[in-house]
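Next up: just one chain, as structure tokens, the form predicted alone.
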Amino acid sequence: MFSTIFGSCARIWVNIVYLYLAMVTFSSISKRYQSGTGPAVDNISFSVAEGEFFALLGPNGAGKTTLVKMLLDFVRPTAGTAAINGMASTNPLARRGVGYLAENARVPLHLSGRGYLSRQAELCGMSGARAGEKISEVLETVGMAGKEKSRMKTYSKGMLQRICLAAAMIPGTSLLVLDEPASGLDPLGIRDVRRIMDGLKQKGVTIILNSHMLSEVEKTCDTAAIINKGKIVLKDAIASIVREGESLEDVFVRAIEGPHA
């Protein structure tokens, strides 16, 4: 009987300490949009660690970006919460440090590298020095530094790419929210996307990366979630749900269409 309580005090402990280190929370959280036939996103609940580099991944229509826009506080949850460093996420100071690049980012084409990370740092309250350096922070960070007073209209896919993940990066300081940052790169892009990242997970920045490009996921990532129909099907250590001589990939199609996929 001792033994008994003393386990389950012991699970209470780990929980409470791990919530308290959690960077994000999910507790309960649903989305029902009146258009649809079915919840986009069903009662889901998990944690993302300080520091963790953690995978969104499923098939289109799963519910990865509602569950991100949640988060960001761009579309309301119908029931439950979503929570960053222990606050609510609806709470704009919550959102403070907070990073978000989404797929297919647009930016104005017409301004230098330099002039739209500018932009970027007043939205951000920045202005005078404190811009300029963490401006070249981000730059030197990314590949850009040189590059940044040529206009975009002139730059590369991989290119703009940097520049929209330096702009991520300038209030992103403890949490990234990544929509496919490699999206339409070639190899060479794409290896220098994941060297960034693990550059950034190396100075400690939590990131949340919602990608189909199982392969990077599978070198980069610390843990995964799969979503399917709104729900969640599996959620790992990546190194724990990968067998010895599988990838990733079949791990996913496992998990969505069942074991005999």
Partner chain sequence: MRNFLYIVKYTVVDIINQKSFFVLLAVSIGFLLLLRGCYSGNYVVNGKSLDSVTVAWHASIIAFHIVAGGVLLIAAILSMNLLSRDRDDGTVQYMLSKPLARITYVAGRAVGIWLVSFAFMFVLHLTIFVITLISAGGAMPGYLAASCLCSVNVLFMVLLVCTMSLFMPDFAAAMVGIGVVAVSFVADSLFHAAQSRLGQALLANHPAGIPGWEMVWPKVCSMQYCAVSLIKGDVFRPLGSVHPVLVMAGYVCLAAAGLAFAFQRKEI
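Next up, can you give the form predicted together with the partner chain of this protein, since the form predicted alone came first?
So it's only the chain below, everything else dropped.
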């Protein structure tokens, strides 16, 4: 009896400590679109600890982007809550220090790369020399230094992706949410993005990566959650879910299609 009580108390304490340390928390979150047939996200709960490199995996339409959008308050959940650093995602202050790279790199093409980044910096409370230094630093990091004065309508898809990644890094970032960061990049660009993410990981930045590139995820991420039809079907450290002699892709296929796939 004592061991049961002790076990329960220990679990509660572990959960409290984990929540305290968690950078991102989803609590019983669900989303049902009016136009959709079923729930896009169905009663999902998990946390991402500070400094963790977390991958959200799943087939198209699984609910990954909806989950990310609820975290950033672009979409309101039907039930449940999302929180950043213990602050409800509906509070704009929760997004202080959060960088976001959207899927498909959409930008206002009439602006120059530097103009776009200046606006990002201003909205994050930076101005003058501090903003200039930060912009130069992120441009250097993504390999766009010297190309930032041209209008973005002259950029290739890969350059746009890089400038968007630079924009996501502007807030000085404690949390980085990346939705398909390697989309549209050539193999060298993908390698560069991996290096950038590795560098951010070394600095202790928490990263949530939404990606289909399983080989990259396997190389870079600590933890992965596989989502299918709005539910988490598998979530654990990558080192513990990928067995000897198999790849993350094998784990992914098995999780989505079942053990007999």
